[in-house]
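Next comes just one chain, in structure tokens: the form predicted alone.
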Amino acid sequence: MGMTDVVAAAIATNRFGLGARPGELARVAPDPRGWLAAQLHGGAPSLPAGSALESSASILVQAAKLREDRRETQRGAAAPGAVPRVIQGPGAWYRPIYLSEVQARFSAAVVSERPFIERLVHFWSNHFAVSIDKAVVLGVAGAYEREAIRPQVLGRFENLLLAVERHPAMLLYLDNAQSAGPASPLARRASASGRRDPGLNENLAREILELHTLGVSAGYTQADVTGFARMLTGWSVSEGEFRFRPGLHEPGAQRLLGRSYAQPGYEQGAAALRDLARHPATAGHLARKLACHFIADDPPPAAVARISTAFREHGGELLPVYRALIESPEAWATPLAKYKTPADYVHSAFRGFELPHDGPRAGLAAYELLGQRAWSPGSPAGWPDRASDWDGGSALLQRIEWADEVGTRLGDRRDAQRLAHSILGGVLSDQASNAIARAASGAQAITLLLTAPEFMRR
């Protein structure tokens, strides 16, 4: 086995995967690209067995009942047995659901035999970000990823886009569920009766154009945003599921990017989304984001062009896009160009050190300490993906403190010197290897491995 094979194996397991587990580099080294390509076969991986998680529809229906119970309690009409649950409130009721979802997702990342696919799930979930900063999303963020992202991650981008934009989590997060066209039946009735109508909300339309498809520099106008927002009126939620509500929909043809859409009802917005999914600007935008995530903060133009071409030539089928990424020579360059986000760092530590992952808060505490709480990016733009957003002095100190805590907890129960070669292989420098070997204790050796530059990067 040559040094090149060992380096490529480390890149495959860390840059494309979620960190090598002990012994994995030796299995991957004979054919690192083949190891990645093989993961693309079969359906999208589900969460580990035993993850008894509810659907978003069930969660939202129960939350609606809880809100109704609270109103009855405030009116003094609730049954006595309902009072303790009602006083708890929706936010407190959502919290255990969120924790269960985070734990199931975290366990999947730690034990996955197809870590490239798990990384892709996380990539698309961040691309189509929702945030638990909005209370209702706290309850359904995990279900959203399970229902809209995970099943579509190996399919066609068009289907992924439609699944995401129709999901209650996205419609509620970006305030489209109540968006009403100015000439919609609801708006006309409100005007006739002197009531205030909900009004047109452009949040979803703007984020689809700016973040999900074309990209901010694609040349669309405010008129495009407004026209698209009118097409999406009526895209709403009822009984916890997507429902098209004709009473909210703006009638008539609308224009987007110079094209008129005269389709009636739901199909108007769906047709626009299909066109956006196939647009050349979308291909370029997604190619840049994939190359930035997998290759470098400033991705090589040749790699971006290669990925974009695969997207266009295959009609948005994602498997050829992923294969183009795997085959890009730039993706296999050294030194390691990407700085791990906190989530990446935690996943690779748990995988490499085979840390217990099935506790009730195994990953959550580390996510929060290091500044990347699950499904909480703070904006529809998602978590940033560049080193400058994560490698500041304070953030580095937090990683060192966490690494020291892990080292103290494990003590001599892990051989850090052996693990360093087993999980980093050909990218481990002599300097880091010697420092670990000279550590004063097993705990210190673990800390030195977790804080080595090679472990911090992928």
Second form
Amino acid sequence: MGMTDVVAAAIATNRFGLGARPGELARVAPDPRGWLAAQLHGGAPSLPAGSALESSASILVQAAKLREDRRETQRGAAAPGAVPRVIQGPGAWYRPIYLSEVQARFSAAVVSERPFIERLVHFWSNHFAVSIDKAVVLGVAGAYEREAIRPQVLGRFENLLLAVERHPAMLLYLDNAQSAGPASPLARRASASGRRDPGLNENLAREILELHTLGVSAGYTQADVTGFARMLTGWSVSEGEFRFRPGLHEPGAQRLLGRSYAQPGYEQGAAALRDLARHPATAGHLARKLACHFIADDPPPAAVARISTAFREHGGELLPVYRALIESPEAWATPLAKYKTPADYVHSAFRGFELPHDGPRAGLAAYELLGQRAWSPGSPAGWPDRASDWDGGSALLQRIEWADEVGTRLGDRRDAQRLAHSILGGVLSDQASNAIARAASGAQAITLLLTAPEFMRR
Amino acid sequence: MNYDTLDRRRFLATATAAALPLVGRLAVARAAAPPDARFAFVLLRGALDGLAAVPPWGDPDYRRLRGEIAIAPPGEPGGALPLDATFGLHPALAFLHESWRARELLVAHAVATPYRERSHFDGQDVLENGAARPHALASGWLNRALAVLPAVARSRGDAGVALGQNLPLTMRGPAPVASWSPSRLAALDDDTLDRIAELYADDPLLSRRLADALMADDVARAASMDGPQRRAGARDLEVLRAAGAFLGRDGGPQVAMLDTIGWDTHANEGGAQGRLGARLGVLDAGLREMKRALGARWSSTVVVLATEFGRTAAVNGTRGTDHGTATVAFVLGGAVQGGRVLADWPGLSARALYQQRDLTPTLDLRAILKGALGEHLGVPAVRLDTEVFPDSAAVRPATAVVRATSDSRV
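Output the form predicted together with the partner chain next; the form predicted alone has already been displayed.
And the full complex, kicking off with our chain again.
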């Protein structure tokens, strides 16, 4: 195999994958592009531990029950002669669920034989981000990714979009579940009986336009946001599952991007979403994000155009989009064009060093320490994806300190010199190779490999 | 103080008009601020609800619009802390209110950046880059302000520090700045660090970042004596305290920037108590810590707190507020000429609202920032108009932001 293949193998495993496991580079090197393309076949892999995890419906129903029990206990405690009893709230109850979900996802990332698909799951999950700073998301973030994102990443964007916007996690996170049209039956009844007006919440509608589909500069107006928010009234949650509630829905036709939607009920919002999925601005927005993730912070316009064209020509089928990405020469031209996010960094370290990944909180602790706790981007925009968002001095020092701890913990139980070639291959510099060879100890050699410039990037 | 008989509009007119004739004179008089002056910028990401933080309880439309999340007038249970006949502070802002009474807090209301859409991310970009539109510049206004300061102020290494793992856009640009965040691990041994530094010798980005981080870490380690606090909001407290320690140090950075999140209150925002109240309480306690850590240098410090935009005037259907337009900004510190509300209050009547939904902006946030940077740090007016806030000559700096006789200029 030539020099180019060795570099291409490093790009395939690090940039498209989640970092090479020992031995992986050698298997990939004969045909790096073929290795990626082959991963697209066979449907989206479910989590190995997925069967042990609960559905969001079950989690939400139990949480509601917990709240009800607690209310009853509080009422009961006020009665004379009642025995006081403490029942935990859903917040504390969600936490172990979250930990299991993070652990399952993390293990999959560390051991996956189809790391390109795992990266795509993470990419789309971040594109359609929910964040655990809202309590309910803590309970359902993992289930959301397993139910709405994972099964759809190799299908059509339209189906992915609908699965996401109908999922209780998204409807609750972006406040749509209670949003009521100003002329909805519920609002009219409330105002007739003098109760507080339930009203419109435009959060979900705005973020769908700005973040999930068209992109912020696509030229939509506040009237578009309001019109779309009205179409989505009634998209709600009941018994832990998606439920269209006619009582919340704003009657009548609404306008979005110059088009009128007169469909009744649920169909109105669904039709708008289908149109948004096919909108050329959506193709451009998604192509830019994908190219930024897989090619460079400022991706070459030609590559973006190619990806966007693939999206439009195949009606939003995602497989041809991924193929266009793999076939983009720009993706293979410059090794190490992307600075790793903390999650990238942790995944590649666990894969490369075959660190124990199934202990309690193995990955969680590292994510938290390095500044990227799972499903906690803090906003629906998700985690940022450019070097300048992650390459701060303090963040670097934290990686170095973590690497030092890993080195200290492993000591001479890993041969960093051998691993350096095995996991970085064609992108390992002479400088790093020499520094590792001359390290004062096995532990220090591991630290140096984990902190080498070529390990900080993908 | 008896504001009851004072007409609201007349009061506001006096408060703002008093400042206006001073434009220009002060800019000249204060062109060269001593290197002792300290400046901090606190970015409240997520769009702080200005009508909750500084409730216009005296506005006849306020209570109607806000319904169950309205803050009651001063004197009532859970009522606002009194500022004047129109405005109060949210009851969770006890330290800010003390500062107001000590004339160390200036409150600006109906403020906005030039951005008029409602995306957090673009709104923050405009607030941070200092231009009139999103993504116009790849550097931030505070870094560019540092870059044009007289060389003497920058001769001692990093002139600024960002409290966070990474540099926010506000602090990116030509001037060297450090970043710092709390680190929980034991110190590395020096030999390993030396080898890593050598490994980065040919990598300009990583070598620069490592040098920054090591320098900042030394300072912070020396400053935190009372151990980390682990309760909710501890990070904010720790970071605000660290900012005070950085700025309070002799020969330390002149400028600090802090990031806070958690202001996006679409649902269950609460009134006197609740989500936003708790969040404001943590911020308020952190600012008190910052003052304590600054020690004597508080008297030569100006802290500006700002957010990307405000929230809807009316409460929404989920007891919160949606993305809006104008909001508040605070200017706090021992050097501030405080005890004033800077506002040309547009009112909250249906006709007065921007696009029938938001508080109408009547004051450009850049006016406040320009006033503070010009008067306090001595950034020349022409640089403020062209480089720090490009094409902003039409936005006149707010005047008399800092005390004419503050310690920073004797």
